[in-house]
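Below, in structure tokens: the form predicted on its own, a single chain.
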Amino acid sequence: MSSNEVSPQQRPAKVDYLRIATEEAFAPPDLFNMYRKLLADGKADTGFASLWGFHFSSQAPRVQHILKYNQDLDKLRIQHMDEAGIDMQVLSLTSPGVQAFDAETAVDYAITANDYLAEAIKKHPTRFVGLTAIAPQNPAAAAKEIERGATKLGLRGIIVNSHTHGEYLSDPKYWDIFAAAEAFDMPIYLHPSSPPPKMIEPFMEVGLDGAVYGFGVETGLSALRIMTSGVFDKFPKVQMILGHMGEALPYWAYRLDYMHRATVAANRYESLKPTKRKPSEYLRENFYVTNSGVAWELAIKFAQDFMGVDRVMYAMDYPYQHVVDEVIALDNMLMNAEDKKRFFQTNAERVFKITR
């Protein structure tokens, strides 16, 4: 038996459910020569060239996983999902996706890789959908891409990497691409990238940047921007997803509400306004989470209650986080057999569209 493969004894077992992982990354082969030769011209800000100068250069087995299997979208990755029991992956071009390149180049490859994506769905159409990757660097041709994901290739939804260039979705000139998500009922997923320049010393100090720390807190920082900038008070049809437990907002939510009122009510910032609603009700309304690397009942159960049972959905991370046991973990979750469902199979089918 090959080290990527598992026993039956290890494989979860048959359930009244399917099990829609919602987080799940690829990469056309050439992407990865693009980002080699972004390296080697040293066009790369800092958090990009450490995190894939160092997937690039390291022999470690998870990083040569991790590149192996995100340019795989046959074979191989369907064994992977038949045994952790994956009846269905929606496919994310991985992070940063096109967002690391510049407008040009991002407009595009974004169409290249969402052709790809396309092809790969038609040949297993009963095992993958996917999302729309977008340029935000020309938010005009991202809403284009929008439009052609959602009328001629069938994708579900928008894939979004937290900052470009170390400039937020929550800047006016961006809102282009809220306008195409409401206009063609797209969902957004908010998808973590390495902090940018101004924010990411701090944590490589310390080694703390990565998904460990740092990802999570910008992009938290990103959906908190989007918030509070007042996108959903022009945009309220507009649903977006956040991964890992929600980037911790979530648990943050009480606070939130709490100082955020506070500081408007003070004037101290000239870029914070009032909002129509609160952090939390943006949370509630217009966001969804996934448990994307996060195979932690406690917190499953918290967001569910925080959120609503039909908000939260399951997702491995895959190929970045791809256990086994997590599944059969998730499985073995103490809770009705009804929000199980709705946690692994019936939220995603909503929000995705997708029928069977």
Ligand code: 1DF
Contents of the next structure:
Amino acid sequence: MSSNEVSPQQRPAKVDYLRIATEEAFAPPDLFNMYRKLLADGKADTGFASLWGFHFSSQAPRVQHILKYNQDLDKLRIQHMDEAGIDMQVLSLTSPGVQAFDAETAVDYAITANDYLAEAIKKHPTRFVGLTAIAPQNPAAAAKEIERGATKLGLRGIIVNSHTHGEYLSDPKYWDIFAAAEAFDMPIYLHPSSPPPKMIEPFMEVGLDGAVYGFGVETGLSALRIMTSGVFDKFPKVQMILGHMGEALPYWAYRLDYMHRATVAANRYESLKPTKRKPSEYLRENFYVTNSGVAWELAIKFAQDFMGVDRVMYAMDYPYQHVVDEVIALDNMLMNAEDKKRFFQTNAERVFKITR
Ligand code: 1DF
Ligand code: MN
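Form predicted in complex with the named molecule, following the form predicted on its own:
Okay, now the whole complex, with that chain kicking things off.
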């Protein structure tokens, strides 16, 4: 029995809301073989090699748990959901998904992974919904896949794992992706990835490049670049989702507003242009946050205060942080019943168009 497995006495209580977990990972059968080949061929980015090179060589119980349950979209996962009181998972291809590959492989495999996901959802339509994996490496193909995800596969959003080989969605060459997201009303979950080669060294030196910290600061930067590049001025209806309590950006908001305005006003950078709204306004009008990885009432309440109670959602981050005690802790937050239901259930139902 691994440390993540639960005994029945730890089960969460019956509650009068559904628990919808919104950042839940999976890996189709071929993905890990393709990841292993990327590593063997020496074609993986430094951050990918650090994370997945470790996962494929470690015997640690947590790692074995992660590898095994990423690959199950059927009985084992549903059993874990039942044991943890999770009614539904919003599924996304695990990070960095197809963004680890060359453009051609990425475009092809996104289609394969999305078809596989759609089949699993068809088999368990009351337990799973899913997000469309896309290959930013080919923005036109990504836009098409967004359309296919929305119109043919019944998927409810888009998953992007931050940068793609060190390039960010803030670059206008990627903006067909935002146009498609807006046109098909698909929210974009901006999930972490390891920092790119140009950023990762001081993190790796001290073992902080992964989910502990490298993920968070890199993804916060990624989201901020999207705000300051004017994406939401051009595509005002685009909605994005950040995990891990907004990768700390809500806590930064005051300083971001002040220093962004001050830096723009001083004409310090050709590359930093004025935007129509402040970073805090983009955060509150174009972003949702989830509490993935952060089962912490204090942080959740701060986010609810800042973002509004309609913009903060529950996530477990299965199978990476499969901790049933955290579900119980969140059930027990001192929070009025309406807002707790918004957090666990109704915000996700609205954002991901979940009807039952
Ligand atoms: C880890 C964590 C890996 C998260 C993930 O995807 C991930 C990890 C590869 O702990 O190595 O999604 N997470 O979101 O915290
Ligand atoms: Mn995650």
